[in-house]
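Below you'll find only one chain, the form predicted on its own, shown as structure tokens.
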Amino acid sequence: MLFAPELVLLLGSLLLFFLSLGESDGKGARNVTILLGLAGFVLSIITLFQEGSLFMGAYRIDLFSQLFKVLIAVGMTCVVIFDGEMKGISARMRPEYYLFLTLSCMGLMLLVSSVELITMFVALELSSYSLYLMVPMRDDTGGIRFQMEAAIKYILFGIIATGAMLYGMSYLFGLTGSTHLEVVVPKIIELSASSPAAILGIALFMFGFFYKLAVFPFHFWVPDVYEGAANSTTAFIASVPKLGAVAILIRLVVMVGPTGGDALVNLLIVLALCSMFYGNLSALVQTDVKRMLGFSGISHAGYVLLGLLTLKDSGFATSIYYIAGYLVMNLACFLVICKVSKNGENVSIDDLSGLHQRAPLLALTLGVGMFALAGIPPFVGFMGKFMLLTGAYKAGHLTLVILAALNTAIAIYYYLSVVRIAFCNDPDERPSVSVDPMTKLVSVFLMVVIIAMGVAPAKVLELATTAVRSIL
């Protein structure tokens, strides 16, 4: 039972592999993938409060890991359901596409339970290689070719981040003589106050996960990959892998301890500010919705770091709360993009004109998602930012809080510009958008979660805090 969610995805991947061997339009593979996502979600809920170690202590199941697995399964299922037509992927490629999507999610589930450095590396690469293959799978019959450029950039930047991460791992192993976190963490905490090599090793190891989270300066792949990949692929990349990155960053930040964290805290402050300013200022001038959300994602990565740099369990819990909220906010926006896109093409901001008349439910979903991302109450984005800023202020980072609040004001402009066009402009002969019942269900689910997490965050925060304390 401890390994049940991963085992289901592994067996499901084998089934999808056999389905990909014959000629198929992908409908059977899609149904299998939805069932796998739901099964992963149910099994993660069942095992939420179970604990144990597997594979000679390299793999640990606890509340922390299982909470992230629940979120990963939710993200996977939502993406597969709301882009059921898979307009951006040719029919002959869809079985393989669902196979790699499932493998990527399995890699992320393995990652959040990994407590040994080599196991972390293997799980991260399993997830990453699947994404490297999903990006260029976009259908090019409409003359779209820049998905190949996006895939090459994604791979090249991934190689650089992986190299830095391996270099950091070698430092940690050299200093401690072990790759197991239960041995590494106490020794690194002891060394971090006096050994610059310990802090350098942690920082280099974190670079691989900064890349996943799209933290400045590991963000250069983001706008091109978001724009070049198919809409459903971008929806997945923009939301689900970030969960795994946050989970491992929390495990790594724990290593510095309360006494040796000054250097790492200063690094996180600089990266957070650069991510927020670069992301928000770049998003102001974008006309492609996916590209705008890409730059927006860079800025949100900066907000996540605000919780990590406090070096407290409350700050870590708030980061988990915020990235969970970001998952549903982002999925709500990409649901609209996938449905408005007629043949899988990219959607410009002007293409959303008159959406309130063409598809009222989609317009409402877009409005809720954008308001939440902008940090407007009573949605989860506001509550997340409020608690992150409060935690950073209590930790003594007043200047950082002021600059982060300024960035929130900048972000409101471009988020609300999208809402204004969707609700205030005329359709101008643009066709109505049909929405199937399953997509309507997912849309309502996402809106309810966005509002519920914003209005009543206590239960989620309490669960996240308990999860964090289980690994401290």
The other form holds:
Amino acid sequence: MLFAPELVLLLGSLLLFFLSLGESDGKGARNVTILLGLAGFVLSIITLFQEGSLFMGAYRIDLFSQLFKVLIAVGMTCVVIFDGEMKGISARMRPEYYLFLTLSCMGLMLLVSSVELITMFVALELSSYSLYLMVPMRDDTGGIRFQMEAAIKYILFGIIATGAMLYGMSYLFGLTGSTHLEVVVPKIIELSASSPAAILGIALFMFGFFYKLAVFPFHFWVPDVYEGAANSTTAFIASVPKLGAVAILIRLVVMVGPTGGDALVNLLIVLALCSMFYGNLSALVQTDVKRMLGFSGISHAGYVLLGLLTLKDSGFATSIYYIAGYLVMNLACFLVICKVSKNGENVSIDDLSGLHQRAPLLALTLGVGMFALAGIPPFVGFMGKFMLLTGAYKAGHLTLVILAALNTAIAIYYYLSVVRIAFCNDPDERPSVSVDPMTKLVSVFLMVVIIAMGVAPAKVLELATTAVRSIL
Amino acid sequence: MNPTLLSPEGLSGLVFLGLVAVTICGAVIATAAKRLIRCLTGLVACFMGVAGLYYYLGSPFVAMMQLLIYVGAIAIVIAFGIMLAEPDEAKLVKKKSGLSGVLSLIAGSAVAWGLAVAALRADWMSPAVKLNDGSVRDVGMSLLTTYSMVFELVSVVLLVAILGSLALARTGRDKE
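What I would like now is the form predicted together with the partner chain, since the data block earlier showed the form predicted on its own; can you produce it?
Expanding to the full complex; the earlier chain stays at the top.
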């Protein structure tokens, strides 16, 4: 029972594999994937408060891991549902596309539960390989093959980050003689006050996950991959893997202990500031919505680091809250992009003109998503940023808080100018956008979650705090 | 006192230095050569050196795998790739301007220096804590006990890699 969510996805991917063998237009595969996502969601909820250890201590089920599994399943289901017509995915590869999507989610679910270094690495690679493969599956309509360029960039940067991560792991193994976190963590906490190698090992290990989270300077793949991958693939890459990255970063930051590790905190401060400034300033000049959201994702990665660098369980809980909020806000924006794009082509900001007449529900979803990303009350983005900033302030990082607040102000400009174009410009000749009932359901669900998490954050935060305490 | 050159320690140190030299020379050739096929031979030399180091450290199984997988399979695949792609001999790799070379040298040596200093100052686990003798039997035992999860997961990763390459290769060359 403890292993049920992963097991369902594994068996489901077997089913998808058989579907991919025959001739198929992908509809069946898509329905199977939606069912798998829902089953994963339900099973993660059922196992939410269970605990256990599997596979000789390499795999732990606790509130922390199950919470992330719930979020991963939500993200997976939403992405598959709102990509109803599978626009932009090469027609011959649709069943395989869903197979890789399912396996990528399974890899992430395994990743958040792994408490052994090599298991972590292999689970991460399982999820990454599947993502690498989803990028070039875009329909090659223009014949310019820039999805291939995006895929190659994604793989090459990924390999470099993985290499750094493995090097860091080798330091941790060399210092402790074990790959199991339950042995490694106490020893490294002891060593981290005195040994630079321990800090270096943790930092290098983190690089692999900074890459997933798109923290500066591991962001180089972001704009090209967001632009080159199909809209729904980008929606997936932009939201779901970041959950896994945050989960593991929390497990790693714990290693420096509550007091040691000034060097690591300083590193995180620098990376957070660089990510915020770089992401926000670059986003100002973008005309493609996906590229803009890519740069905004870099700056949001900087905000998530604010919670980690407090080294307190309340800070880690805020990071979980923020990344959960980021998942729903981002999905809301990408839902609109997927629907507005007629044949799966990229959407420029001007293409959103007059969206309130062409598709009122989508315009509302876009408005809520963008307002939330900008950090305006009463949406989840505001509460998240507010708590991250107060947490960092309490930990004594005043300069950092001022600079981060400044960044929030910069970000408001480009998010709201998208909303302005959608609501104030005339649609001109642009056709109206049809939305299927399932997608309507998802967009209402996302809006409700964005507002509910923003209005009543206490429950979620409490759950996240309990989850974080369960791994300390 | 230092061991003399012909004592067992001295000879084994000589072997070690020889293997390191092969690895480094191979890596330099792989990055500096102008023709792709020469880069590949440098890479093969580098892999062989690393395999030798594994053997030197008492893991014959890992050394064999290194030879079998990296030299025997990966290098051959790259060779096939180079032959099929017919690289344009006229367009040899051009040297970048001097400044970028200097800058990358500075950045690279800074990273190497930092890693080396941290490594030299660290208290590594004492070598006496030997986990096993690196034989096939021990590797097999730990794959089916401590690392059983990884063992199962790797098969899924391989499945993804195979399916992915098939799916992409099937349509990758469509020209219509």
